[in-house]
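Heads up, the chain below is alone and in the form predicted alone; it's given as structure tokens.
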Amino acid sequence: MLTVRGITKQFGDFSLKNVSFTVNQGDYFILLGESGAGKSMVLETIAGLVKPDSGAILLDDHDITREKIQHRRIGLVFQDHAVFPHLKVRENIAYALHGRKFSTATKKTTVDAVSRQLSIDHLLDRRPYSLSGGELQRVALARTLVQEPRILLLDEPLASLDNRLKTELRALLRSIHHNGHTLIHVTHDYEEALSLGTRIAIMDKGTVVQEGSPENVLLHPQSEFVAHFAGLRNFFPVTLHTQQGQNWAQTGNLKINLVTEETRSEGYILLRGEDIILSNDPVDTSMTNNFQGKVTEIVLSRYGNEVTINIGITLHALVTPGSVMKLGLSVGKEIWAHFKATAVKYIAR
């Protein structure tokens, strides 16, 4: 278990303030924030890059706020990857195991398992030029898992890859998590804390604002600064089916048809509030997601109004003030809520 206990740190005009949160054995842990947040600080002050002012660092109860790097073992893989460009492939990662008393034959084996189980042993004698991003991220994580660190850590390891290699690498990390990895994972993106994390750190100006599993922090936002950030109001955890080529996810008693490619059967359903449309009565649609239910709530916000509807779960659609006179919107009044297949985004886990 990794404590990060009251941890403060000032750096020019930016400071750590009293930081502290609790990563347990077996986490998939997130900071999630936005960029200048001070989630990349965090991770170095744990790696022991940064030295604290203040506050302490514990890993298994043991301080090891002043130890030194070396004796942490905790692996720290870089968003930039820092690879060495003179060095093979094979070269990059064994270098991680310098200074250890490991026979030849020894570090060759280590290194060989470890790139079979990121599928880059077919690349061992290439050279970094040669590789793409998701393929150097994939060597910056074998260079660091030889070290058999105690905990990951990992600063936006998807921020620079295309979509595919984003859905390739979060399979991997998912893979590492699974085989018993503790990783802190640093990201602006809440599509990756959702889809990866075990629990959520928020970060915002040097400190930490909720902290909690995925669904207490984005369904149940303690400021406004999350609820913000996060976005997410529709947001449901879902079962995906599949049967004839159709896809829908169930959530409680509820069937919403979506479109996706995913074949992972648990995840999150996401809906965004002005891909909900109402109407007094059923109408003849295209649309395959048509339920009715009560109006609980009319809220007026910066974009509209935010009216919220109980149809089995609670969700919210985003109308005009007009829309609102229009349709005599009132709490207690029976509306039906209709959203395309198309507009629901779905999340494996």
Given for the second form:
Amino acid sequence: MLTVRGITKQFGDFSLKNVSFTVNQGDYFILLGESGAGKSMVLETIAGLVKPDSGAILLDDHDITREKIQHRRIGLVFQDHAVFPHLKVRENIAYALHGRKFSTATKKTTVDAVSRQLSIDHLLDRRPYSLSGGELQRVALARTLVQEPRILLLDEPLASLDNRLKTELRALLRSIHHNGHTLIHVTHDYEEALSLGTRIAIMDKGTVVQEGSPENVLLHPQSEFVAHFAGLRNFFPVTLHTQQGQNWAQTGNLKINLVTEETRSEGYILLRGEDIILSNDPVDTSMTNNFQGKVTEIVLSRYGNEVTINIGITLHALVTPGSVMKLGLSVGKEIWAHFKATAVKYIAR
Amino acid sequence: MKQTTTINLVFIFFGALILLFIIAPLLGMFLKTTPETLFETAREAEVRNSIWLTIWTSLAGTLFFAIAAIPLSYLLARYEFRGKKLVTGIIDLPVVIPHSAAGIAILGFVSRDSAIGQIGSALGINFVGNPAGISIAMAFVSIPFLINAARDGFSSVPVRLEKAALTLGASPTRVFFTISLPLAWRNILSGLILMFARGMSEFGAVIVVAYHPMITPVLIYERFGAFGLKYARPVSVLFILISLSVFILLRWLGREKK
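So that was the form predicted alone. Now I'd like the form predicted together with its partner chain, please.
Once more the chain from above appears, this time first in line as the rest of the complex follows.
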């Protein structure tokens, strides 16, 4: 278990202010925030590369705040990989095994095993300059995993990868997590956070503003940064079903049509409030998601009127004040909500 | 060149003049030396001994002082501290002061009366008129080349790589020897070659500290003084040829391997 307690650090104009959170054994912990929020600095502080002005870091109840970097056994994968350019892939991976009481044969077996796990065993004799971004990321991961870190820190590990590689690497990170590793993953991408995290902490302007389960953090946003995610309030845990090429998400008794290439059945759906169309009567359009429900609340927000409708789940639609007038919307009124299958975003877990 | 403008033509003209200015005297000297005289000169024991002495004293000075100069370069590349500008100024000092004056300073520093001289005497070494004194004089005037090149080399090594190595459990010492030093090596090697070359060609500082044993630049000067241009020329040509060969060899050994 890692406890970060009241970390404060002044760094030029920027400062970390009283950063606190707890990561339990086996957590996939996400630090989510915009760039410049101080996420990377928190990672570097945990790893020991940055010394905090005050506060404490405890790993398994042992204070490591002043412990030397090389004695912490905390793995850190840098955003730009930081693979040693003058060493072969094999030497990069074996770097952390130096000085530990391993025979040459054991070292080789360890390197081979990790590189097989990360599917880079065919690259062992290559030099880093000849590798792609995705391959470098895997080498950096392998190099860190080989030292059996007590906790693995990842700084924006998917940021520089294209979509196909992102999906591959997400699967890899999930399998590392399932193998029992505790991870802290820094990202600015809420999709990444939802897809991988078992717990999420939101960072904003050098401090942690919220911490909790993904559902809890995103359904009850306590900061503008979280609330800013478009349509975030329409966020539901679902199971994905596919039949004859058609996808739908099941939540309770509700079936919501959607389009996705994902095959993992557990996940979330997201729907932007402005993609929901309201009408007094059923309409015949190309939209395949049409639900009747009761208006439970109408609130004026900075983006328009947020109309809350209970259709079995609570849907938040964003409309103009003019539309509220035109449809004669009021609390308790029965109304139809429509949205396209392509407006529904599915995020696999 | 995409376009030949008047100004470019003027620049090319001046450029050619400068190249000629460097090549013409050397070429003249080479042309005036016949292969026979060169061969005869090469057979003289005095010449051979002096060339050998020049090479090894410069090499020894370079390697000995590199042990302390390379760590200093690392500090200068990695840390900001009060008085850093003063330190870099001090390092460049040997380049700007007259080398005969540098020789006088070193002589005072290593003579028998000085602390260093007394330590040397206790160990049975007299630096004045000794190869050790020559090495010190050579190193004094040439060490800025090594420090500056090595500092540039260390500066070009991303700090992140050193940090990554630390998180992989390496001690700062291991990080220096396995990451920083190998990645800065090309610049350091280039600095070592420059220091070695500059040391070999030193005359002013060495002649003050040790007229004997005679390094080749002093031998050339002595032959010129005693016998004239004609006798100094073959030694000069031979020394230049050998120096060039050594540097080409070193550069070739240190070339980037693909």
